[in-house]
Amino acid sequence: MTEDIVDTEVFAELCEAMGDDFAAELLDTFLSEAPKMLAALKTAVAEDDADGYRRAAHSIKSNAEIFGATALAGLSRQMELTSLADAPPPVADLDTMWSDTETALKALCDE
C-alpha cells in the first residue's frame, strides 16, 4: 500500500540527502503543519476564496512532492489548477488521500 501512495525511492533520497535525522525532523513538521494547510483550504472553499485555495492546495502539492507522497501532489496538484468555479472541490478526497499518506509516511520512519 506504501507504494502507491508514497515513492518510497524519493524519500530514501531525501534521508540519503539530508540525513535520516533531519529528514524525521522535516518530516514532522510536515506532518503537523499538513492539518493546518488542509484547514486552509478549507477554510477558502468556505469563503469562495479562489487564490487562498489555489495558495494552499500548492503548499499542500509542494511539501508532499518532497516526500515523495505523489498521490497526495497529484490530488494537490489537481486542485491548485482547478478554479472553484469550475467543479466542486475534491475535499473529502484530500482529506482521505491526507489520511493515507500520514499512515504511510509514519510506516517508513518506523521502518
Given for the second form:
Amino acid sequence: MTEDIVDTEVFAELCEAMGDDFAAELLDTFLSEAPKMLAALKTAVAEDDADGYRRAAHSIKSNAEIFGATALAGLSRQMELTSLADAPPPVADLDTMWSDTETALKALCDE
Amino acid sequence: MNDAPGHVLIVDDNKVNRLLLTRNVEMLGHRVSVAENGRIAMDMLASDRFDILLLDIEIPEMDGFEVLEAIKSMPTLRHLPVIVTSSVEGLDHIVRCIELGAEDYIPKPVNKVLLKARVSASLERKRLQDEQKELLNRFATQEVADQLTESGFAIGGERLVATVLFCDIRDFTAISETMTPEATIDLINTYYTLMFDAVSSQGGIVSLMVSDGLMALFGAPNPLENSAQRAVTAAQDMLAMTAALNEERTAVAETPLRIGFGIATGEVVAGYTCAQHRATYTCIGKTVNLAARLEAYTKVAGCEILFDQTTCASLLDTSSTREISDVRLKGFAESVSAFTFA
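Please supply the coordinates for the form predicted in complex with the partner chain, as a counterpart to the form predicted on its own shown previously.
And the full complex, kicking off with our chain again.
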C-alpha cells in the first residue's frame, strides 16, 4: 500500500543527493508545513478565492513531488488545473490522502 | 569555465523549496540570500549586489512575471541573469518568462545537474559582461560606458557644442632620454592617472592618448553645464597636482615636469568612429584644431594654459584672465585672441 502512496526511490535519491541529515530535516519541515498549506487551501475554498485555491494546490503538489509522494502530487495537480468554479473541490479526498501520505513519509523517516 | 563563487538570490514563498534550493546552490559553492516574496526580492536587489536571481513564478506580493518586468525596466538590473524555477503547469508560462527576458527555465523539482549547468553558464555570461563594462570604464566615464552598452556602439555623427582640451608634457622626449624605459612608462602612467582623475572629476572624458599628449572632451557625448569652466577647472587641478608631483621629483633630483594646456569651446562633430576591430569616440572640427594649436602656442607665449574667447566668456570669474591679442596660429587664416591667467 505504501508503494502507491510514496515512491521510495525518489526519497532515496534525495538522501543520496543532499545527504541523509538534510533530507530528514527537509522532510520534517514538510510535515510541519503541510497542515498550513492544507488549511490555506480550505480557507480559499471557504472564501471562494480561486487564485488562492490554485496557489495552495500548486504548493502542495510542488512539495509532494520532492518527496515522491506520488498520489498526493497527482491529486493536488488535478486540483491546481481545475478551476474552483468548475467542480466541487475534493477536499475530503485530499484530507484522507494527506493522512495516508503523512503516515508513509513518517515511516520513511524512521527507516 | 570559471567557477568562482557568485552571490545568488533565491525567491520562493515555499519553505521546503527555499531550503532545498538554498542547499543545492550552496553545495555548488555559491553564497545564497533568500526572499519569500517579490516585494522583498526587489528591496534586496536594490540594496545588495547579486550575480544571479533564481525566481519562482507563484509568489505573493509581486509574482515572478512582475518581478521580471520590473528588473528588465531598470538600467542597473536589466543585465542580471534570471533563472526561473517553477512547477507551474503549461508551456505558455515558460514562454512568457523567456519573452520577458529570463535567461533560462528549470522545472521543479530541480535537477541538481541541470541546476549546476545553468547557474555556471549564467555566472560565466555575467562575468564576461562585467569585464566588458570594466574595460569600457577604462577609457570612458560611467555615463559613456552605459551609453555604449545600451547603443551597442551605434555609429553616427552629431553636431554639438563642446569644450576640447589638449595637454602635453613639454620636452618629454628630452626628459625620457635621461631615464630608464621602466621609469619613463612609470612616469607616463602617473601623469595619465592624474589627468584622468582631473578630467573625470569634472565630467569630461579622455578621448585620445598619444605618447605624452592627451585630448579630453567636455560636453560630449553627454551635455554638461558650462563645459568651458569645467575644462579650465580640470586644467587648473592638473597643474596643482603636477606641482605636488614636482616637489617629490625635485626632492630626488629628477627634472620637474612642465605641462601645457590648450582649451577651445565651440561646435564639433562628434561620434563613434571605428574600423572593423577598433572603435573610439572622438570629435572633429575647427574647435579641435584651435585647442591643439593653442596648446602648441603655450610654448611660444610662455604660459601653462591658453584658451579661446568663447571659453573665456563662459568662465565664472574672469578677474584674473589676461588677453594675448593678435595670435597667429597655423591653419587659421585670421589672427585670434588667446587668454591665460595673469
